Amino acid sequence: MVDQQSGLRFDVITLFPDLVWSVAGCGVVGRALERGLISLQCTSPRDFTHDVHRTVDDRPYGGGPGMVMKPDALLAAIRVVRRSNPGPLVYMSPQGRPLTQVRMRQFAQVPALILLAGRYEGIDERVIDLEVNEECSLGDYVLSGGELAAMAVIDGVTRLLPGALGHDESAVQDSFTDGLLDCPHYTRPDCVEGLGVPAVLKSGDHAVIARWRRKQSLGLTWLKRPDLLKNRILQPVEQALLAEFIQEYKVLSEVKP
């Protein structure tokens, strides 16, 4: 795989190069690679090991199951990628902050970012307070490793830039971009096993549809994440748009079987 060197870097440090390439090549991320958008490199700990084996983890201190990353190779690592990578560093990992559409777009802003993916229990703690900037998580609930979650974090990032996808408008009309989630969307053909689309966007009238889209996008919120809805201050136009939509939902409730 050639390294693109240009458009926004992104430097993985990871005991598997192959898993990362083999997502990166595909899609939006794959395109953006072809176009000079972005450029990737991946870094193994174990090209920083000076023994046979090529050790990169061992048992942890206090005992316990699993085994931990050792800091030497993972400090020569992030060493050498930090002389020609200006970006903050970011650790993949359960304890981290939750990742967010907000968070994405300001990674998108920089012109760099490392990305460190841990394996076994976790990476020694030193190697965190020494060259961390950042942990994020993409959740609560563990991985194998940060391999996953550091090309989660290079496409969210990647479809944000511009160029990057069909239309620039899709990445603004995202869910969370808002921090909402997004309306439904339809296609052909008209009907489907005997379900069709809703006339309002078979109407033409621009302004009505996106009233409407505007309408679904916070029901549907209020439906599956309500928790986005807590902290929001709804203007007159989005509360009365809501209330029509769990009117609307609470009818249709009654009506069906």
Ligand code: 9WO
Second form
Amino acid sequence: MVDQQSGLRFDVITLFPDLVWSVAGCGVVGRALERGLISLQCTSPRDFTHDVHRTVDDRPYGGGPGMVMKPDALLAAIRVVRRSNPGPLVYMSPQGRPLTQVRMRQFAQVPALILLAGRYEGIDERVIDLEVNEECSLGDYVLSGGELAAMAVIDGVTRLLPGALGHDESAVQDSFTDGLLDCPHYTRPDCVEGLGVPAVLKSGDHAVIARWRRKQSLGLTWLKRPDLLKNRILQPVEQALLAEFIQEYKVLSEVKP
Ligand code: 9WO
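Beyond the form predicted alone, can we have the form predicted together with the named molecule?
Full assembly next; the chain just shown is listed first.
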């Protein structure tokens, strides 16, 4: 049973548990594990094989290059994990629905998740039919396996859990909490190879600073990720800030080119 005290329970089904653990030991996820905010278990389908070679892959029906993850050991591993993890099984693959910060926030609300990391050219489709609750993608590119994608989910979800970040870190003001890109950040020294810090950030006027940051977020989203603004209705205040940014940007690009 899921221990309520042990926080969000992650199970990763993977042929490379060492890879998962090597990533999980570091940073925010490592600390969350130490503090019991999350728990993590890895299960390898290889431990559910019965032949001497511990075979987990086989040639694809229909021919062609590459191998496919065999369904038998994989299904056995999934069913053992399901006995102690009641969460949805998420298969990480480029065929999945693109992950978003909204989905990360939803995952952070569930008590348990099972992440399936494939290898080779993929898993037998019938495992998807029988056991996969959701297929998720990080983006339109192919990795050599789903482990790093599974770790991206664990990382993105863990940092949203209450108490996962230190006082100085903040999950509230990041990129995408608001559907916009983050504003630029600066720290000491005041001058780096001739480049200074926007004066407003040294003004001490928190209202003016907040306004500048909002304007930068809107403006940089307009410049770098206009797709994010497409399906979004800007408040009148935001409209005005973006208009200001665009005006300044046009003036700058007239003197600069
Ligand atoms: C290989 C491949 C080759 C040519 C055209 C399409 C292709 N897709 C794949 C493929 O999906 N390989 C996978 C390797 C099988 C499942 C696990 N692997 C994986 C997962 N690679 N990349 C991911 C992944 C997961 C989530 N978000 C981005 C990438």
